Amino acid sequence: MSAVSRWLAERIPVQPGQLRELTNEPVPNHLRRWWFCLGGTPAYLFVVQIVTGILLAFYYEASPEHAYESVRYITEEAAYGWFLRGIHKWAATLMIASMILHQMRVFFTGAYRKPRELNWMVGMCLLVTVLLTGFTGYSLVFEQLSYWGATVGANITDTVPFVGAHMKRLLLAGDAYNEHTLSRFFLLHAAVLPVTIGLLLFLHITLIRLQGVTEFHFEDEGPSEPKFFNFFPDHFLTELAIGLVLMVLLSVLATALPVTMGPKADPLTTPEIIKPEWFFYVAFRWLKLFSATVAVLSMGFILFVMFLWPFIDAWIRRRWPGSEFSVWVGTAGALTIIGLTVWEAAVAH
């Protein structure tokens, strides 16, 4: 063993005490607490989902007259294909829900505040590309309700105005659903939409490495207990836990709740009832209140004010030191975006 080590240090000149050094990060107390670790388990997930996507694209055909065929051989007769199908689809449910419980915390703690307006306007732009991909991916189906969900999420993307033609074209490859349409989401679901994210998660984890996480101290903290804890291997068995629960997790709705196949996709018959993935409930009972122009609009502005609220609650707090006007502002939020999706989900159509 110590000539094995002789020679990787002749070739990788680190040592041990440098790289504990670089891993050892003292992190805030409170990131005890498993509420505050949200953060990492997106970024697991993501990672589950590179995996088992790259497992799936060896089967599936992004062809209208091959895709739903192949979804069918995935998940009725590859080994263990159905499995692999329900880790994907569960992990990106998870993935979704995580990442807005983490950015609901982040919210309600102030935790964008001044330094780290920056690295919240990051984080928005990775929520909203998480959502495209969930998009993207749950058209690749070619089932009936992943194809009208498609057509109708592109009239929607129609009604904006100056740009939305051209971004309804640029999504469906065309000026309707055409035989270019499944080769175009597959195109963005497995390669642009991934890259992004692992690009804007790379971003984030940099800034989050410079600035250092926003520090808050609890009243059951006694005055003796540290402030700080290490990063290795105390976070690290934090997060190894966390990942080895989700393994469970994942496994456990992968078998209860396996991932089934709907009607193949008919562009000549309309379903009586189109419904997208739960996550775009809230707009999908937003666009049945309002018109479309009116909301789509409405929803344009309500993500533009998201991304600059750090400047806008600074611009609040200067004139009203104190204020908890965003608390008020993100209560009002989250129970509209909760009654949004529990309506959606309880109505027939």
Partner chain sequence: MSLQFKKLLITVLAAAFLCSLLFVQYEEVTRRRAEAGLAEAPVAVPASSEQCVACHSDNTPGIVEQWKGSTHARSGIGCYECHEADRKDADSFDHYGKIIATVVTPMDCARCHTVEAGEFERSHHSKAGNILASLDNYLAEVVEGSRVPFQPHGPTPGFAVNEVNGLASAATGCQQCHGSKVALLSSDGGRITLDDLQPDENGQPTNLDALAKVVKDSQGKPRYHPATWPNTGIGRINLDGSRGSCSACHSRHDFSPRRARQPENCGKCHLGPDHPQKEIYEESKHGIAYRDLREHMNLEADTWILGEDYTQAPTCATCHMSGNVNNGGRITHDPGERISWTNRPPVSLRMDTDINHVVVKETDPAKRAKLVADTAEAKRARMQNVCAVCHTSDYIGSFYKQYDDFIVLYNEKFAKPGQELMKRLKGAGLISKPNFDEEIEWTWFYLWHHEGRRARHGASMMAPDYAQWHGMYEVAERFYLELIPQAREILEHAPEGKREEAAEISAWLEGLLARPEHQWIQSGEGAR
Contents of the next structure:
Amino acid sequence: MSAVSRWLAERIPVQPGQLRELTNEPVPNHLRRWWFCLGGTPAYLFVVQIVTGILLAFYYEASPEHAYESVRYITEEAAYGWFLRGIHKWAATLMIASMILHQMRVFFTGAYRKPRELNWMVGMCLLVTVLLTGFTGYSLVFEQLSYWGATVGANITDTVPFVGAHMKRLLLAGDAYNEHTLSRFFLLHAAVLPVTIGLLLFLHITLIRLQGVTEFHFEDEGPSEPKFFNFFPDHFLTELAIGLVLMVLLSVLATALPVTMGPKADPLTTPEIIKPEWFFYVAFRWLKLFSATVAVLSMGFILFVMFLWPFIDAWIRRRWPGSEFSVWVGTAGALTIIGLTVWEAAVAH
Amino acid sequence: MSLQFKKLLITVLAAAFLCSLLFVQYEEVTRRRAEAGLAEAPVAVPASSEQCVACHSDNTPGIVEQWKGSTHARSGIGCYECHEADRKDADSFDHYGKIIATVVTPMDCARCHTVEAGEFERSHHSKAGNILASLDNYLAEVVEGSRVPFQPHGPTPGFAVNEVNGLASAATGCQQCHGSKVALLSSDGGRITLDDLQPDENGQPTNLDALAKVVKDSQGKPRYHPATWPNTGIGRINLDGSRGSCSACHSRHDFSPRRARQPENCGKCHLGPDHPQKEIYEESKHGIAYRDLREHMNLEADTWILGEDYTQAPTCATCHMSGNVNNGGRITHDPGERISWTNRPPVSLRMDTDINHVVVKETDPAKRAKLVADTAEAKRARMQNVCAVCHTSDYIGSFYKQYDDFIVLYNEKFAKPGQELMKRLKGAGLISKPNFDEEIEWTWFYLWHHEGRRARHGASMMAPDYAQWHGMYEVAERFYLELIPQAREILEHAPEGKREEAAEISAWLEGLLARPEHQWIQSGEGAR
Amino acid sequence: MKSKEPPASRPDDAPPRRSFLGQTGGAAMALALATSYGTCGAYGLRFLYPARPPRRIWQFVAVADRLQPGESMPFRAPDGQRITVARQGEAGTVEDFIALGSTCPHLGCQVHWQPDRQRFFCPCHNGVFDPRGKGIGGPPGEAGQSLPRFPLKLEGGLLYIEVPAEGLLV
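What's the form predicted together with its partner chain like, now that we've got the form predicted on its own?
Zooming out: every chain and molecule, the one shown earlier first.
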């Protein structure tokens, strides 16, 4: 052992064996199928978001007078600002997309079942927090669309019976969008929600480590194949490759479909067509289908059912053993979501 | 998949990532380059005007914003550079530690724009204030108004009127184009003008007694007489003795050359029944092309040289003031430099001007040649330089032939006889000295001042309808159906003791009408 | 997707040839990763670095005739810098004029003109500059430092100076 490593070992008392054990979690063989690596994608993109977000925050000013100008400065003047903002925006899109895919994979493979019910719930919390982060981030640009998106979002909160009005006041720091609203959104977006995501993510991964990844066996696999391979370096390299694919994808998207500046927010004129970010299309269309209160309450109910699904599913399976009910519910849900999103995307109003 | 293969895959992917980053770099460089080309020069508030901008951004944000868009702002010329005044100036005051004046005169602008101010000073524009003692002004001050304040006819509910200001029509009408005689408010309510102040060549008053009577507000700011300011009339007579107002065309506070290039700017004054240049222009081929193509006319251009920066259509400025490729891009601020006829007086005159830029009226050819410093032909040649950017010399020559013939026709058939008739009637005492107290005086005024000018201006700028129906047709009608019958009426009813003179004028008049150009009305040709 | 290789759980058992290849592959991979992510990181750092040196603009100083040879006038740039504009010739060209910043290159104190001694003087450490702004005494003289000079131009009899465009409006 060299002098340097001895010096280090004395000060950081970790045995190489321990380190190996920590990193070399045995990974089930099915993870050689890349389809099963979707869970790592949002985590990787989260890191991208933290890094680009911190960089953007160096120039962003969260006040109605300066917000738009500072975003314009980032986009048009600062070196590589357009690129970093583009990455931040596209990574958000990919993050949400991959989370949804990850969740669908978990759902259809039944990976949320005992003993992993709690982790499903943590995952649901992550989904909601990430969506909220997306919503607040979109508002920060202070364009017409993002401004009116925030206003509409806040007014949706208002329709929740009893507590809605208070939630709206809490969100907007007043009865309407005012000079304190933007800094509130900024702190939620850049501090409160990311820390929450970080904590939930830690919990999510800890639970995976404690319970182990769900094992699957596929029919085309021969019985002689080993059931596990090492996380390090094998699976680590897979994740590294996925990370690089994501980086290429992000920089291509940021260059080919660069972020733009819409017209500056004007509290006096509502644009002809207002649209939220694509991941809220479902909710937006839902709101147009029902009265505000019904739509909000039904969405809340659906989220609640999703949250408790592992227990509902368990109850159904106890009641009707061998039932494929969850697959049917999942298919119907996924088709509804896709249908509503496409509908909202296709029409102007 | 082997570890080895994964490593290779990662290497390839990392290379792809690097390639995409290089593409990002390429985009960044392209963008920077495009930006450097497009970037607007930044505007900074000059230190001299920092304080002004600090307060006036709140008090009068409009003018600060306008200034920010001006060429002045881009060159670091702030509020103080123009409003700067000397403590000795009649209207100067201490404004938070800086001596300034509200009214900026051509003398102030001349600190930098020397050449422009010089051209403007010798132009007819700067002398527009001379109207204050003219026939038109008599109309506004006496006929339309009253030179002495008078008692109201009856009460105005809800508004206290103690005395009627008879000069209101002149102040808001005539003087907003022609320019007021700027006055400070005197403690007795009267006006203190340059006549009282007697400014020296630096524009500073020499009569300090007059200065002592100026009313000042609580901050020591002298008050202007409200009948004379606000005013941006082009011939404004300023307290410092200078004539005119540059902001008449280069409106405050962006002083935009772009605006001065557009006919609408001239149309503030050059329109209406007596000099409808704006409407004439709009009717002409030139105006039609302008309306169609103004977006392509590069009105923002720095130099705006005809034939270089644009060719689509001429505006008023193009022909009368702006530079063109044939004259080396030389702009003039004396529109008279390119005009060969003056169509302002009853009888059009050739624009042969003397050294003081006044039209020479001498008839003796030899004496005339001595007096003339700049001939009408030289002026016409300057105008033809403009024409020649688009038209051939034959075309231009023939246009001027049409124009000259028209002016001569008007002069000889109606203007000179009419003028002679009026002169004879007045000379014989058959009409009284005061103007506009007899019908025939109105008739004659309409004939030359309204209809005659419409016709001549219409011919000069290619508006057929103004030359004929709004012009010569009405001149003829006025001449044959009003002027001549009214003259005959006066002559027939000449009082005892004037009969002889009347008979003499009658004989002259019948002789005139017997001339071939008028004979048709005698011979009954008109009845056909 | 499926690999027929045995799991690489014990790389120590691998034959030396593969180990060598593995090392080269690993090095190439590490290099490629470092280069690509490093470039990306450099972009981020460049983003944080001030966008560009402050732009410079031409500002009006005075009508040239108003400044007689031997006279000087103070000029304050939009960023607050004090500049002395002096006329030292009568050729009627821009070379007659000189614009010197009043910030001492030594430690940033304000210098002032001493007309009786025809020199700029910095009171902080007795720095002395000649009328052309060259250090001739005190620390700036020893270090061969000069007062900062600003470009001037003469256009239509008007004197303009090029100064940093700070305190921007637009």
